[in-house]
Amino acid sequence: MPAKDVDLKMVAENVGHSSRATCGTCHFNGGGGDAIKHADLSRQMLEPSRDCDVHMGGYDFSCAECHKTTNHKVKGRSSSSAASEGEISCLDCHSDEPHYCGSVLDHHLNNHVKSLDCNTCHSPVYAKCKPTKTWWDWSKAGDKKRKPVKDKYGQPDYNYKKGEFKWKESPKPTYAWFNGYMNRVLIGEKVDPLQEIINLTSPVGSIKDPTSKITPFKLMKGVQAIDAEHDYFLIPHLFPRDKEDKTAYWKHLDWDKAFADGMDVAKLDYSGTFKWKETWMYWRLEHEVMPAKSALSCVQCHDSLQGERTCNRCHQDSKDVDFKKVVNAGTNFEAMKAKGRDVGELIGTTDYIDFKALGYKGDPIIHGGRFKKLPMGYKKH
């Protein structure tokens, strides 16, 4: 709620549209700090550059121009909270048939969507304009004698309040089966203490189930604190409340005080002990879409396209269609990197969201789709 002593006269009588500026006020912030948690939201889109993001850069959206908003409820939410107001899609614009030249490409390009989520092929990196935390230590915070180093971004590696960090520009994303659920672990939810990792969100879906489709998400490592008999993770009090406050962390530095704190508010117990574990984060990525000329191509994904022979494994070979011009055309990793985009890994890169991780047998053209089988007579090379 806001103080006592705003005035809501005065502001809800001066209340103006929404902007990318108003909005980014909080959410280019999530996490502490500028494209720290949402990879794909930072000030750099403000004023992005086409390449950017296409819809914000290319066609200059407000971020109201996706999230509508019906009585006060904003449609869209992140991969860690409940969708309580309403989902969006990119189909809810471009359609379930997206590509609408009447290629033969497209008709593919469009069976694909049953299948892939649009920002699998779409995003193809995140954080292009900023880079972006991948790994959160925080048992490591503590140390003020620790000075900070910086990397080849320019980022801090650690902060003696926070821990130790690691950053990454423009890496590939993490693909994984997605239906539109998400697993979730909860305030006071007991996790396995055995369990090398803990997974605090992750996408529901199989290659078996229908309505999942292959979705790009940003995977957020970190380590954090479970109490050790209760087997819930704790919540620190870290901010001081006042001149007077003996127990937060970024004061004090004393863990057991300011996790007896936390849990006192959260009215949950405290052991007095704790444990650290490895956890990760899956947070969908869905904004820096690229024009539809930087998309993945046909060869990044199918290896099998690589050698001579690429549509002509099924279609007819035509004067009129270049198939080996047509499976090339997509992302540019050499002009990303010339641009200093930090990309040089992904060059030359085929299979690029990993079939078999995904519960393929191999390159779909060659071992078929997850529905279908291969076409009678067609012979595998």
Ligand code: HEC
Given for the second form:
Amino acid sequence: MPAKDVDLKMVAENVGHSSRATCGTCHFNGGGGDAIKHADLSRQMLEPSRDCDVHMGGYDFSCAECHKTTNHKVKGRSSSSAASEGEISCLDCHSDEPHYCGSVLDHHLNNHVKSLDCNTCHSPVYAKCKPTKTWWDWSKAGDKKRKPVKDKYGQPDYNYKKGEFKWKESPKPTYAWFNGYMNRVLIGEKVDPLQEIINLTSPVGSIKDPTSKITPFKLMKGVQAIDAEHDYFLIPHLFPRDKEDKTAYWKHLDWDKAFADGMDVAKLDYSGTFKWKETWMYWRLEHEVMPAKSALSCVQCHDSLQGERTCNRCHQDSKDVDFKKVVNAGTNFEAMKAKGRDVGELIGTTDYIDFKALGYKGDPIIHGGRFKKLPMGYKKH
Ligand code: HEC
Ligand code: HEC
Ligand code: HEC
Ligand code: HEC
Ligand code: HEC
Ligand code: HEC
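Target state, the form predicted together with the named molecule; input state, the form predicted alone:
Below is the whole assembly, all chains and molecules, this chain first.
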């Protein structure tokens, strides 16, 4: 219920369309501050440049332009425990053969759509315009004397209430096969305490599953506490309820009290002993689509197209097309670096998504795709 002095009539008379700012009031601050959790949603999206997000910057989309709503149900699934009021996708507006401009690349690009999520090529780095938190170690919290040190982005590495942090601007995503489903660890669910790292969320999918596509994720790593006897994650009471609060971690810096209170509210038993566990969370990257000309180039993924032989590995040379030029036209990391983006180590990459890590024998142009070898049967020399 709203506070007594809120004039509801005045509020009702001022209801208007939602905007990036209204949705962003909450969604830019996931994790307790700007850009912390959802790397691809930050205050940067209020007035993004075209290079930062082509829909919201280039074409001035509001959030609701894509997140179509009916009766206040906001479509779009999240990677964590989804409330799910319907799903949305790039294909709501673009076709599954989205490359139609008559370029010599259209044919191959449309072929790739069967195995690659659009954003694998169209959003090659995330948190482009604002560093995001990539490491959050709660076990280090509690040291009031430790002075936070600022990193190269001016972000603090420590907060005595929250623990130790790492930040990164413009990182390369983690790529994984994804078929639309996520594995999730829910409140009270037992985890394997012998596992060194626990995935709180992870994508379901595999190279052998035709409905899976290679999809970009932000990997959020951290350290959190599990109950040493019950083997489930502990929920601490952090924020003091009032001046009399005797258990809040952010007042007393005592984990034991904070866990006992938090678990009591969650109606789960706390054994009184806990241990710290490394946790990973996969956050799918859906926003920050770059302009078409900034999509990854053929060479940035296919090492085999790097040298003298490019398209003419398989096609006859053509007077009309400069093959070398087309295989190299793509994300310009040098220009991004010149504008201050932290992408130095990505310049010159030629196996961007790491084919072997995804289950290929190597570059598919040499070793074949997941279901077929090229009909032309290109032979390895
Ligand atoms: C160009 C289209 C587009 C625009 C504009 C857009 N989104 Fe999204 N968003 C998506 C897609 C696609 C998904 C994936 C949803 C799904 O799979 O059902 C998504 C997912 C999300 C999610 C779930 C993220 C997760 O993984 O947990 C949130 C939250 C979200 N969007 C908020 C916003 C907000 C806030 C804005 C405006 C600042 C916005 N979106 C603008 C396309 C868009
Ligand atoms: C008052 C705060 C608030 C505002 C304003 C808000 N949201 Fe949300 N939204 C949330 C919370 C909280 C969740 C659940 C987050 C979670 O589960 O991690 C959520 C979840 C979502 C999701 C994911 C749904 C799912 O399956 O879990 C989408 C998409 C989304 N919001 C889009 C929007 C859009 C678009 C707007 C503006 C029209 C908007 N939100 C405005 C707080 C807000
Ligand atoms: C609500 C409709 C809608 C959704 C959803 C949507 N787009 Fe678009 N997109 C458009 C429109 C409209 C344009 C501008 C006209 C055009 O180029 O077709 C556009 C343009 C583009 C462009 C070309 C940009 C340029 O001008 O250089 C790319 C690339 C693109 N979208 C990719 C995506 C990806 C990837 C997704 C999913 C994350 C997505 N779109 C989701 C409507 C949408
Ligand atoms: C293998 C990488 C790759 C994938 C996957 C990919 N694209 Fe593209 N896309 C490109 C490149 C490169 C261009 C620029 C084409 C050119 O300059 O000829 C482009 C151009 C576009 C354009 C501009 C129109 C045009 O024909 O040039 C749109 C819109 C677009 N892509 C949408 C999408 C959508 C939607 C998806 C997913 C269904 C997708 N793309 C998947 C690489 C990719
Ligand atoms: C984001 C990385 C990425 C980019 C960019 C990319 N590819 Fe690919 N390419 C792949 C993957 C992954 C496969 C394997 C798909 C499969 O398993 O069927 C592939 C397969 C191929 C194959 C087919 C191999 C076979 O056996 O059928 C050809 C040819 C090819 N790519 C050419 C290109 C060209 C030309 C471009 C530039 C327009 C390009 N690729 C851009 C990732 C990429
Ligand atoms: C590894 C071998 C291979 C490489 C490298 C390759 N292609 Fe292809 N390309 C094929 C094959 C095979 C086909 C026939 C259709 C299919 O299987 O996709 C094809 C089809 C095409 C088509 C459609 C032709 C038609 O008649 O419909 C175009 C255009 C094309 N390629 C252009 C290119 C360009 C431009 C490059 C370099 C950027 C390139 N290809 C690199 C193997 C290759």
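Think of the rigid core as the biggest set of C-alphas that the two forms share within 1.5 Å after superposition. Residue numbers count along the first chain shown, from 1. A quick note: this is a predicted structure, and the numbers were derived from the prediction, not measured.
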Residue shift check between the two forms, rigid core fit, Lys361 Cα at least 2 Å
no
Is Ala21 one of the residues whose Cα moves 2 Å or more between the two forms, with the core superposed?
no
